[in-house]
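What follows is a single chain, given as C-alpha cells, in the form predicted on its own.
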Amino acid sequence: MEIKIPNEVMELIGKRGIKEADVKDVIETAESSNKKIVMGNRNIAKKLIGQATVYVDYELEKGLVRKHATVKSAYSHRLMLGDIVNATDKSDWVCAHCNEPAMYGHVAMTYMQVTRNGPAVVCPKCRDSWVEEYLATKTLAAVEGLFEKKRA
C-alpha cells in the first residue's frame, strides 16, 4: 500500500512528536487487521506504540482496490482506555471490524493510576473505542499535564 502524508501533515505530527514510521505502522496494521473506524472513505486507525496510543485518520482511495492511502491527520495520547462504560448516541462512524455502527458514548481512561470516565466513539459488539483529535489533543493532553505537574 502507498502510503502518502501531504508536507503539512508531516510538519503537524512533527510537532506533535509522532514519527512517519509511527504513522504508516498504524495504518498497515490497520488495514491488515480490519481494526479501525470508517465513515465513507475516511478512517481512524490506532494502535499502541511504547507509552502512547496512536491514530491516523486517513482515506483510502475510493474503488475496488484500495491502494492509496492518504493521511489527514495523526495524534496521541497516552491515556490508557478501558472499559465502555456506556454508549448513548448515534456516530456516523461504523466499526470495520464488526461492520457495526459505531456509537458516542464513554469509556474508563486511565492515567498515572487514576481512572476516570470520557467521552469515546465506541463499538457495542467487539467493546474496541477510539478517541477523536478534538479531544485528544485538547482535552486529554491538558488531562495529562495536570497529572505529571501534580506528581511532579
Second form
Amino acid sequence: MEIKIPNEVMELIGKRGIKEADVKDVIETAESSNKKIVMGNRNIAKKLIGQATVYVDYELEKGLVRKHATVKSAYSHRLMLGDIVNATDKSDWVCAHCNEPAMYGHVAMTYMQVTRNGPAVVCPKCRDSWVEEYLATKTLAAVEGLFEKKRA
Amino acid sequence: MGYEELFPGMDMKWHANANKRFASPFVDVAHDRIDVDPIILSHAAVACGFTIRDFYEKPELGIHCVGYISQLYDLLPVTHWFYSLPWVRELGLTLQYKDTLPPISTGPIISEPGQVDNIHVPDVDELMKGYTLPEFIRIYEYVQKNLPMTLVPISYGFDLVGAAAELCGVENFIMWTFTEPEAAHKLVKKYTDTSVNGAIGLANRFGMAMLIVGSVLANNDIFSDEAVKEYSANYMKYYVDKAFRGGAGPQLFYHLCGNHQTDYKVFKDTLFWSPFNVIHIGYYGRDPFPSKLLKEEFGNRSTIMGSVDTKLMINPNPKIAYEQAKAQILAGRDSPKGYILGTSCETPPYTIPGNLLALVKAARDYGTYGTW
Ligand SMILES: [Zn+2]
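Got the form predicted on its own; any chance of the form predicted in complex with the partner chain too?
What follows is the whole complex; the chain from before opens it.
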C-alpha cells in the first residue's frame, strides 16, 4: 500500500492534531479488515487511537503492483459511538465489510459519562457507524465543548 | 440612552445557580430542581411596564425584558426573542406591527401556483442585506454587550409550513396540498432554504446558532398524519441537516405547537436528533400533551419539555395551574434524558404572575432531583 498525503492535506490534519502515522494506521487497518464505507473509489475509515476516533477520507486506485491511496482529509472526535438508534434513509455509501448500502441514522454518543443521540452513517447489518467530516468538525466539536463546559 | 440603562444589572448569584439548573437535563448532573420554561415573549415586556408592540418593535428592549424578568420567576438564565414570521419579508411580504399581537403579514400574497417558481431564495449575503438576519444579529450583539452571561444566539426557523403558507395565504396553501401538491412542496422548500441560509448567516457571525424549528400549522386539526410527515417533519429534518452542514447547531429545539394527537408518531424516526436536543409538544386534542406519552415516545431520543395549558396562565386560579404542573412533572420528571416544564405555547402576554409562580412552586415541590 502506497499512501500519498498532499501538502495541503498535511497542513489541515496537522492543525487538527492528527499525525501522519495515525493516518497510515487507519488506512492500513481498514484495508486489511475491509471495515470502511465506500462510494465509488472514495473511502472513509476510522480507528480508535487513544481517546479519539480518527477518520481518514481517501481515494483508492489500483496500481500495477500495489494499491495507491490518496488522502483527501482526516478528522477526529472524542465522543464514543455506541449502539445504533435508528436507520432512516438510504445513503450513497456502502459498508465494504457487508457489501450492503449504509444508511443515514443515529447512534448513541457518549462523552464524559453522558450518553445522547447524534446523527451518523450506519450499517444495520454489522451495526458499525461512521461520522462524516462536517459533523465531526463542526457539530460534534461544539457538543464536546458544551459537555466540557456544562459538566465542569 | 440605550435600553440597558432601564434595568439593574443581572443578579450573578441567581444566574450561577440557574445556569447549573439549566445544564442539568442535558449533561446528567442533577441540580436543585426541574427547570421551568414558559416561553416568555411579550409577557416579559408587559411585566416590565412596556407594551406588546414595544416587545416586537424594539427587539433589544424586548430581549432585555426577557433576561431581566427571568430572575423574578426563577426561570432559564438565557435570553431569547422571536416572532412567528422570520424570513418572510425577504420573500416579498410586508409585516405590520400591531398593538396586541406579534407582527402580521399584510401581503402581497401569490395566488397562482405557477408564481412559486418566481420566488427567489436569498443566499447568506443577500439575507445580510434583508430584515430578519440583521435583526437577529443586532439583538444578539446587544446581548453580547449588555447581558453576555445570557447569550445563546438562536436562529429561528420556526414554523416551516405556517410561514410558507403565509406567502400564498393559509387557505390557498391548505387547498394546494390537495390540488397543487407540487407547488405546495416547492413553496415550503423555498421558505426552508431561506431559513437555512439565515441559520448559516447567524452561525457565521457567532460561531454557533441554536435552531428552533416547529410544526405549528401542520397539526392534526388541519392535516392528516401523512401530510404532517410529508409537509412538515420531512422539511424539519432537511432544515436541521442542511443548517448543521453550514455550521449551525448543535443545540436544537423542536416545538410542536397545536394538536398533535396522532401525528406525534411521525416525528420520532423522521427528525434529525442532536446530542443537545429538546422536543416540546403543545396539545393532545384539547388537552395539554401528556408528559407520560411524551416520555414514552421521545424520552430515549431527547430532553423533553412538557406542557401546562397556556389557557390556564390567564385563568385567575393558581391552584389549577399548580395541579396541572404537578401532574405533568410527576409523569415526566424521570425521563431518561431530562425533563423541563413548559407551557403549551408562548405564555400569554397578560399571564397572571401567580400562575407562573404556581408552575415554579410545583417544580420546587415535585421536581427535586433524586427525591423520587
Ligand atoms: Zn456492515
